[in-house]
Amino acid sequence: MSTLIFRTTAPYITALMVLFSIFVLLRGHNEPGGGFIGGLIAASAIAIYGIAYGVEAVRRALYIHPNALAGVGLAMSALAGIAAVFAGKPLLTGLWFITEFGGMEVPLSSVLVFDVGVYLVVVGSVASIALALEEND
């Protein structure tokens, strides 16, 4: 499907979907949503861009191979879960750090690192599957 209207609107739709996926990722830190749902939205955006412009255009736009993205995300999630063991707590227990940035207290946690890792795993694996399916068409 490469109509002029679709090819014209696809970059805007893709950008909005990636932005919304990051919002869902960060919002899901404390409420429903998070890395998995945000990753699915971002992978859908990549698939839409691939349908409009083809697999080669998507690979040029991503800069990083989707499998490498999934690998980095898996390592991040594993390290976030194992960090609690080194702190003397059960596996996958959330660790919180409160830092000061610009005069404001900013709470950071291992849960956020785990969510970002899940996001990258889902984006990388689903985008890899979508690109492989589009290549074989």
Partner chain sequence: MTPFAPQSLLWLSLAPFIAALVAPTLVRMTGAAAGWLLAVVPALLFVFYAGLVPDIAHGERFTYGVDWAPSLGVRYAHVIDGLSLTFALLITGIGTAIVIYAGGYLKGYAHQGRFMMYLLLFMGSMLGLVVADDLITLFVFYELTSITSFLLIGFDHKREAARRAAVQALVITGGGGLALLAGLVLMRLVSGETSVTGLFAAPDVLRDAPAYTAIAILVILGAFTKSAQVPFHSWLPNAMEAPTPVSAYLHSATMVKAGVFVLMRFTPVLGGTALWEGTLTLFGGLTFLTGVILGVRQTDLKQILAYTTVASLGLLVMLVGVGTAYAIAGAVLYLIAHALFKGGLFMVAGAIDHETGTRDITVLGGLASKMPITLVAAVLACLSMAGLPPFIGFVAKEVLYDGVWKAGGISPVTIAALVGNALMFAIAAAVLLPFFRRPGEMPKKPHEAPLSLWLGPLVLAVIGLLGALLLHDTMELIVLPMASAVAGTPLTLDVHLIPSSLKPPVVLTLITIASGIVLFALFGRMRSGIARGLTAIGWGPDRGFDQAMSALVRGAFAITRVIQPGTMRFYVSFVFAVLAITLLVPPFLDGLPTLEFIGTMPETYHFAVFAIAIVGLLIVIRAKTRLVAIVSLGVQGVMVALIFMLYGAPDLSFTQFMVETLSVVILALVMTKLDLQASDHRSPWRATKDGVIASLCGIGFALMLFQVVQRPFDTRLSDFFLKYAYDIAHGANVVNVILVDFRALDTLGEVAVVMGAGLAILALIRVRPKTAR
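None of the values given here were measured: they were computed from a predicted structure. Residue numbers count along the first chain shown, from 1. What we label the rigid core is the largest C-alpha set whose atoms superpose within 1.5 Å from one form to the other. Compared with the form predicted together with the partner chain:
- Annotation: Cα of I98 displaced by at least 2 Å between the two forms, core superposition.
May I ask for the structure of the form predicted together with the partner chain now, the form predicted on its own having been displayed?
So it's only the chain below, everything else dropped.
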């Protein structure tokens, strides 16, 4: 499937999709989106890159093993939940910090960390399955 057109456009498509997936991830709290969908989009992006350039290229580009990515994600989600306990609240309660940045209100929260964790788990798991399937050994 590595036609010239596909190979030429694949990096741009992948880059755009990854960017879009992060956008979807971050807007999720107020607009359609979120960690799960974002993760799926990023995983599709990785799959497209893999189809065009092969598994080796993807592994090089990812730098981290997808399974490690998923593990980090799961840990992030869990820690974001446990953080609430240390703040004296029930497990998995959202913690919010509203900060001013350049005149704009930027809300930061443990919920965001949780969602990023979900994103990483989905990207890592799906990508590692897709890569394992693509790999010709």
